[in-house]
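Given next, in structure tokens, is a single chain: the form predicted alone.
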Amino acid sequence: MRISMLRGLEYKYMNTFMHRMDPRAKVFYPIVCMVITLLTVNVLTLTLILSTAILLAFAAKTLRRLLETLRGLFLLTMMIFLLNLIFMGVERCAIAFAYAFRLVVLGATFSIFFMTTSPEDMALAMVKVGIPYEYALAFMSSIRFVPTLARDLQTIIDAQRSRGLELDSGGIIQRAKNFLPILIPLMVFEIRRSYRIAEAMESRAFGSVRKRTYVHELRLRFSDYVFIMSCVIGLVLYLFARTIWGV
């Protein structure tokens, strides 16, 4: 699993309609692709989400950070295929296909959401839907700092190859001993990271005012209600199909 993957977590912000809508509007699109996926092995649907999600990222603008995404999830979705494969046997092997295929339809359906939604508007939307604040406010510090933790990881790794570190030599364990002088740097550093991230909380006074303003308010919008009725039609025809079909 490479690093790249966390590239489907990365928000930057662009112009598109994708980028202008409500989180709350959103979200529709990953959930209804999660069950659609999770209740089906056709690979014909699979591949049908997983166009969608291209055509999103590209009038998203973020179609390469998607293919990036992907292509970091080869390994991880070759072993799920492989473990399939020798659990179910050969002549399962579309099946086997088919769940690691899921893999990938996830990622990408997924990374459109966080990558076209800040995180303060997805803080904002939770609060919103009745969720405290604090929890809200947890939930967008760990999507921030991910891509952080993925480019302190890459800077780690390309320190310590410059120092003779050989991370692909060896059998499995000798491969992940050689990892310990990456992860351990790497926890002191978001440990401290951490330390300072509460000292500027708590400096600024952090929950002494239990009634909070913000910047701008999230308001749906036509298109966002158009936006949504699509994902909830979509659902709507999947069932039928799959009732009528079984696909």
Given for the second form:
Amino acid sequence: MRISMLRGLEYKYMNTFMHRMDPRAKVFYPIVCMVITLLTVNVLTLTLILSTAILLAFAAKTLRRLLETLRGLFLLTMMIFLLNLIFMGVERCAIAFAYAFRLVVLGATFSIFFMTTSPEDMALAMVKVGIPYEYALAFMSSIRFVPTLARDLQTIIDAQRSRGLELDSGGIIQRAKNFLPILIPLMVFEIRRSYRIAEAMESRAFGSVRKRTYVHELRLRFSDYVFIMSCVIGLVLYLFARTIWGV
Amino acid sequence: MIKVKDLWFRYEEGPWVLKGINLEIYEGDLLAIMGPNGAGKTTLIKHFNGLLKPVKGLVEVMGMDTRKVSVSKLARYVGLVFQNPDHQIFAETVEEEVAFALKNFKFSADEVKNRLNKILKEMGLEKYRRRVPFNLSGGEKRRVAMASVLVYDPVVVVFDEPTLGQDLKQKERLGKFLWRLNDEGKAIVVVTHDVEFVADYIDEVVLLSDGKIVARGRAQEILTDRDLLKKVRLLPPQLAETAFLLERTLNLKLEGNFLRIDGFVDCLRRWLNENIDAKRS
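Form predicted in complex with its partner chain, following the form predicted alone:
Once more the chain from above appears, this time first in line as the rest of the complex follows.
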């Protein structure tokens, strides 16, 4: 797994229509795409969805990072393709390809959402739809700490390679074992970090006030409704096409 | 041992982090790399064992071009002790943790045993050998991390911020330990902000600022140059400040190496002797 894959979850402030959109509207896009992606194995349909993702990423000025994310996913995609090929047989090569392609499409559509939505807005949207603040905060923190996690991961890889660890050496089992000296410190380090953060939050009186107020309020605007409608229409059109042509 | 020639480096398409670094490190060098945050110190030392490869220029370790050799081969010669031991500790016992590099470098079982016993004794970790390293104190974990690098006997040892969060006694122990390693002929490179530690234990200083080397020289010269230190956002050591105040207020100019307390007392005594003698005569 390349670390660049994690960049697909990293939010950077920009002022584009995708960044400004209400997260409650924006989330329709990856969800609709996911539904279609999981229903179809038609490569053309999947390509069409990927094209919309590329167009949106271009409009949101995040195309470069999207491509990096996809490059990071390449190894995993190849693995899925090869495993499907092995278990399903060469004659079902197209299906194996579609299964692998699904991952690329899912990765692309979800990363656009994460790349253009600040964790704060995400949490706010979750609270708005009735999820308790504590859960929204836990979700927000897990997204916000992805870049930190990626940095820690890189440092750990560097530290172990400096002691002679070769990640790419040996057969499949050995290669999996090679990752233990990376994953164990990462897990221990991050669990400890979460305790430290919890302590720091509690010492600043987190949870002492039951009713929270918010500096920013989310409001769905006309353009947000248009976007939601576009997504719903896209889904309806697909379902229609599916019943007629079976795509 | 290490030759850096016109090294330029940047992360992906970001700005240049290192801009034309030239540096040579020889056997027996005891060197500190200092500079403000973001100067490129850690980026530079990651070139010493090939974790990072030059975008332009060349880094040679024991005559090998780091671009053409694997990290594990270079790591055999250059040991890098990372700032935070929690970034590397993974094994169930201290001895497994310390032996990790030896197994990676394919040392024989006997050699692993001998080296392990020796280093655990030297680092005062014998009684912890079967303990879980995650549960040790900060200082002990740091010693485990150091032992896990020193155990394979690299010829150059690079320490990234080794004094961070260490109390006086631990710093003292570390300083003397560096001297001992240096006496064995190893080249020691320390990346640090700790001017007092450098004044007490390190011979030579390289000042790095904005990806360039702005000065290299004896610690005595560099750490007493107030303008230079100000430029790289470092405070002079207290004894250098004291010497400066003595000169400004009492016109008492100390000559010689006064960065360490014994040297300071010697310089002061010499000055007093010379001036009192001069007055008497």
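Note that the coordinates shown come from a computational prediction; the quantities given were computed from them, not determined experimentally. Residue numbers count along the first chain shown, from 1.
- Rigid-part assignment between these two forms: R24 and I86 end up in one part.
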